[in-house]
Every structure is written in C-alpha cells, then in structure tokens.
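Next comes just one chain, in structure tokens: the form predicted alone.
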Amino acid sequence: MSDALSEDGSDINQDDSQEDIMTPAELIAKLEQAWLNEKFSPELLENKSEVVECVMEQLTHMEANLQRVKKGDAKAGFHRMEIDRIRFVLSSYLRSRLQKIEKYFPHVLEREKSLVEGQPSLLSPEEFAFAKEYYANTETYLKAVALKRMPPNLQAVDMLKAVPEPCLDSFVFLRVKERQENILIEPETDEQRDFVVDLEEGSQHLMRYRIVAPLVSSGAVELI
C-alpha cells in the first residue's frame, strides 16, 4: 500500500497511476476487520503488513496533531482515547499473530516454503525471521534438555508431527459481506445428498471454518 496520508488526514496518491484512495476511517476499519478475522480464525491468515504500516503512520500523524491542541481543550481527551483504542487493536492483532506462530511454527514455515510464485506471503519479513529463530531455539532446547539423553535412534524429532496442526473444522461465527451462492456445507455420502446453502449479504452464521476459509481470505465474509 503506497498511499500516503495528507496533512488533513486523507490519503494522497504519490504517482499518476490510479490506486485505491483510502480515508483514515476506512484504514482503521480494515485494521479492525483484519484483527477480528485473525482473532477468531484457527489458522494464521495472510499478513496485512501494508495496513499495519499505514496505521502506524496515521498514529504518528494523530499524535503530532494532538501536540498542537491547547491544554484544557476537551477535544484532547477524546482524541487521546481514540489513539489508545487504535493502539490496542493494532497490538492485539500483532500479538494474536505471534501467538499462532509460536503455537504452529513448523506448519507455518512449511506452508510459507510451499507457496508458489504470485501467492501472497503468510508472514511479514519480521514474522518470518521470528518463526525461524523460534524453530531453531526450540530444537536447541529440546536437544539440550531431553534428546541428547535418549538412545541414538530416538534423538531425532519431526517437528511437523510433534506439533499439532490448526483445527480447521472448528466452528466460527461469521457475517456475510457479499452474497454467496451454492456453498457446500456437507459433501454427498452414501447416507445423504450434499448440503448446499446460499449466504445472503448481511446474514450471520455459525459454520465450520474450513468451509468459509476461502471466503475469509477474499473478504466476502468476516469473522465476528
């Protein structure tokens, strides 16, 4: 996201090419949606580092504006609360991602390695460095406290098998942003026909995450 924030808080384009222009309110809404999706999804989602960087720039801009407010102005308190609220959402979003990286680190790294050219990266550069370091430190710790005391044939450990994968069949609440047709809920079996539903815009549902994972990634639904 190459959009920059103007002095009045709006976004301006730095080149002549046509790009999406995003207001500060829309930027914060994108952060909040990414936060809720990350918070309620069982797996690590695609990183939103561009949104994070723009929000941090916006916070710096808001802090600078706050410094120019006269002491005793009632508006200062409201602006401070809004800044604190945005900082909380941003911190919670980043913390949720780090917790998932720590919990599923071998699977996260394996998925990152299997990406083909053109696919969006799951991790930001900083998260990728953290995940690799966490993996190396975990291996070093296991060898130091346990594996070196075991018989030679038991001193190797397969992290992909040792660390459980995210449970994609867990249930999530979601709100539909764009109408979806013919969503397969249950595949056809010998005992029943396949179960297909339409998701109406604005409707809310409780469904298995695996079914709606592609819709979460595309932004057609949001987790709540």
Second form
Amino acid sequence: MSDALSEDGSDINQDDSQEDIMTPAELIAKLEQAWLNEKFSPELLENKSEVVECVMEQLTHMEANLQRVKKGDAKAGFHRMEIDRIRFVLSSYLRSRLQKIEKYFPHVLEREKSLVEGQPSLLSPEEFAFAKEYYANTETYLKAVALKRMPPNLQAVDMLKAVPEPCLDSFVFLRVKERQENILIEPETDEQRDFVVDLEEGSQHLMRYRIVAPLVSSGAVELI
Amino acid sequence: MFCEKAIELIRELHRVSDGQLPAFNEDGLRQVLQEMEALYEQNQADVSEAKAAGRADLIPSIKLRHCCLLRNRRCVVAYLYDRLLRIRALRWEYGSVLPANVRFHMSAEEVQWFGQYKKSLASFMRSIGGQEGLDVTQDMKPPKSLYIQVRCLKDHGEFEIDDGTVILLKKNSQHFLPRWKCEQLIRQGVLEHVMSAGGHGGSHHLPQQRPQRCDLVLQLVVLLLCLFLPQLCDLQRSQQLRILKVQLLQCTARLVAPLHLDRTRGQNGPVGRRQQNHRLTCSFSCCTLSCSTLRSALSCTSRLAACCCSAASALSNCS
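Having seen the form predicted alone, can you show the form predicted together with the partner chain?
What follows is the whole complex; the chain from before opens it.
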C-alpha cells in the first residue's frame, strides 16, 4: 500500500474504535470485494455504508497529504494514481448500486419494507431517499401524461408487476473462501433431481445465483 | 384493427438506434387514448345492456375490448417509460445541461421529470461519505495513466489546472494534461484523447532486419559465385564444393528464420515484399538441394543467376 495510506493508519484506528480495527489495506480489499460482488450479482446486495464512509475519509486524508507535499516530488504522482484508482472503484461500486436501484425500484423498495428487525438494511438512508424520490417522480410523470386520461378502472398501474424482477437464476462465477458442506442444488427442470455438493475452500464454480445468494451475503463465497 | 396505433408508438422507439431520443409523439399518444376512450364507452354500454337484458352473448366482445384496453395501456406505459430511461441515460452521458437539440425532442413533463431526477441524483451524490460527497458521474473508466495527451476539437478559451498554470484551448492544439481534469471536457466533446502513436511495433523491426538481410543475401551471392564459377568442371574439388554447400545451407537458414518470424507477425510488412522474400527463400532452397550433383549444379546455374537477380531486386525494394 502507498505511504500516504500507512501514515493515516493511526487515524483510522481511532475512528473505528467501536468496530474491528482495520488497516487501510484491509479496508481497500473489502471495498474491492464489495465492488466485484455488486458488479456480478443480478440483484442488489446489502449496503456497505461503513466501508464507503471509511474509504471517503481515507481519500480526503490522502488528498490533504498530497497538498502538503512539495511540488515536483516523484512520489506525488504515485499517490495521485492511487487516489484515482480508489476513487474509481468507489464510484463504480456506487454506480452499479444506483443502476440496480433504478432498474428494479419497486422490488427494492418492497424488499426494504419487508425486512425483519435485526436484518441489515439493503439501502443506505441516502439510497432509500433516492429510491423513494425516483418512484414518486416516475409515478407522477406517468399519471400526468397518460394515466389520468385513461378510463377510470385502468388508472392504477401496479409497479411491482409492470417493472421486471431481477433474474436470480442467472449464472455467476464464484470462488469459495470458507469450506461449505451440503449445499442443496435444486433441479432446474422436471427431469433433473436435486443433489448435494460440498464446496472446497479456494475452488471456483459456475452456479445459479439463487443457490449461493445467502453465502454471498455472509461472505463465505465471493463472485468473480 | 385495435391497438395498431399503440404498436406504432413502440415500433417508432424500436426503429431509432439505441440511446437516441426521437421527438415526442404527441399525436400518436392522443390517438391511442382516444381509442381507449371509445372502447371503454362501448364496453360500458354493453355491460349495462348485458346486465339489464340478460344478454350473455355480449360478454365475449366485452372481454375482447377489455383486453384491447389493457394492451393499449401496456404499450403506452412502455413507450413513456422507455423514453424516461433514455433521458436518464442522457444525464449520465452529457451532464446536467442537455444539448438544445435533445431538449427539443422532450415534452414539457419529461423536462420536469429530468429536472427532478437531476435534483435527487445531486442530493444523493452530495450526501455520500458525510462530507462534501463524491461525483459518481465522473471516473467512468479505470484510470490508465496520470497525464493524457489531448487534442482540442473546438475553441474553449482558457483552462486552469491545479498548479495554477492557464492553458489556452484553441482548436487543433494538443496538450498534455492531468486526466481527471480532462474527463468532463472529453465527454462534452471539447477535447479528444489522442492515443500515443507508434502502435505498429512491427514497422520498427524492419529497418533493423534490413542490414542483416542484405548482409545475408550478399553472403549467399558470394558463396554461389565461389561455388560455381571456377570449380564447375573440376570434380576433385568436391570437398570444397561440399564445404561451400554447407555454408550456403547455413546462410539460407539464417535468411529464412527472420522471414518466418515476419510471416507469423502478420500485418506489419506490405504483402508484396513478403511474397517476394518467400519466393527468394524458396528459390534458394531449391538451388541448394539441386547442388548435390555436379550435373544439376551446371543446370541450376541459370536458375541461380535468376535467383541472384531477384535477390538484387528484392534488396532494391527493401531500401
């Protein structure tokens, strides 16, 4: 990791005193894993707002350090590239989440509403506000332009039926991080029978997302 | 036929190449809504008659009209929603301010929707991380290098970069600027990223090879001359002949090897030159094969002479 980050290692330890103390390298590794998982999964995953906040803090620290460095120092170029790369990963992560929220907005809001107490929330507060505004905006537009000019019994459109759901049966590549036993693979067609597999640590597989969805959220497998 | 107008709306969107926004078809939408109104009124009349007079034979036509109404509604909503998705994509591509020709194709309500969308996106971006936020519409591609070469496509005036220097962006001027500053302007079309020249690595190796190849060909010619001019009729010099033949073979092998590389490397040399070289090597190898007996050595002198001529012409084409 770059020098600028290691200088700030002490700062981040003070900030995360309630949570596990993470080195900057671990933080960036977590961000990258969250980014890849979000990119390759067909549905919206749990939000990692604490990772996002920590990474934003790191970026501002690094920018501040760069301002202090004297001009013409060769290391400044490397630090700036590091900042650019981290910012790209963070932007890409947030963008893919936003795209999924916009694409499946009724289903996402429905899932958020039906969450049981104690389950981690799907959307961060800002994302929840964005999703609600998007829903309201689209609904007002459709009503104003077309729906209110239609016959009375047709004016209500059920968004949950109108907007397609994410396809959980799409295949994803995954790498196993913790050994899993007795994963039940349900049959896709009537001719097949269900069977059970064991996932060895470090092995890579291609499976339907539906089977490994709980493992992805617990961190036992990562999508590649 | 019912629902024709609605399908026409969908087809219009489908026809336009993806991403572009055609003009809002106000007329088409109005016609579909009128058709829906007419169908609904007919249905209302039939339902009341079916209830009052007990006419069950009206029920299939009521059902048909209801299906047409549902289909019309589905097509209309799909048309409007797809347009919204295209407008949303425009925000990510062009930024907050849309070009005038695009705005011309949007209806008033779409402009309103766009303004609202811009606002929610901006408030979301501002709230990331808890401080001043992060502009997620930047950094669309992974960063490859710190500074990039850009060419200015239109006059943009003065442009200030981080260390205070001001650069005048005049049309066709080229600059070496920090990447993160240029991204926005590249997307707006003011600047153009210039890929560094010299992508053809193959053209570099040819001049280096040329002296080597010339050397080799000259060597070959000299060897052949030594081989055939004085010793042609002298059978006792077969030993010398054999030595010279070995040297000839080695020389040909060294000549052929880089040409093989040339062929595998593919598109870099002009095809004519490669064919010539190929012919050259083939002819040389034929000659070496035919040098095994003296008689054939005699007969192939003329062929050798022809080879030397072609080698000379190839050399002149190389240079």
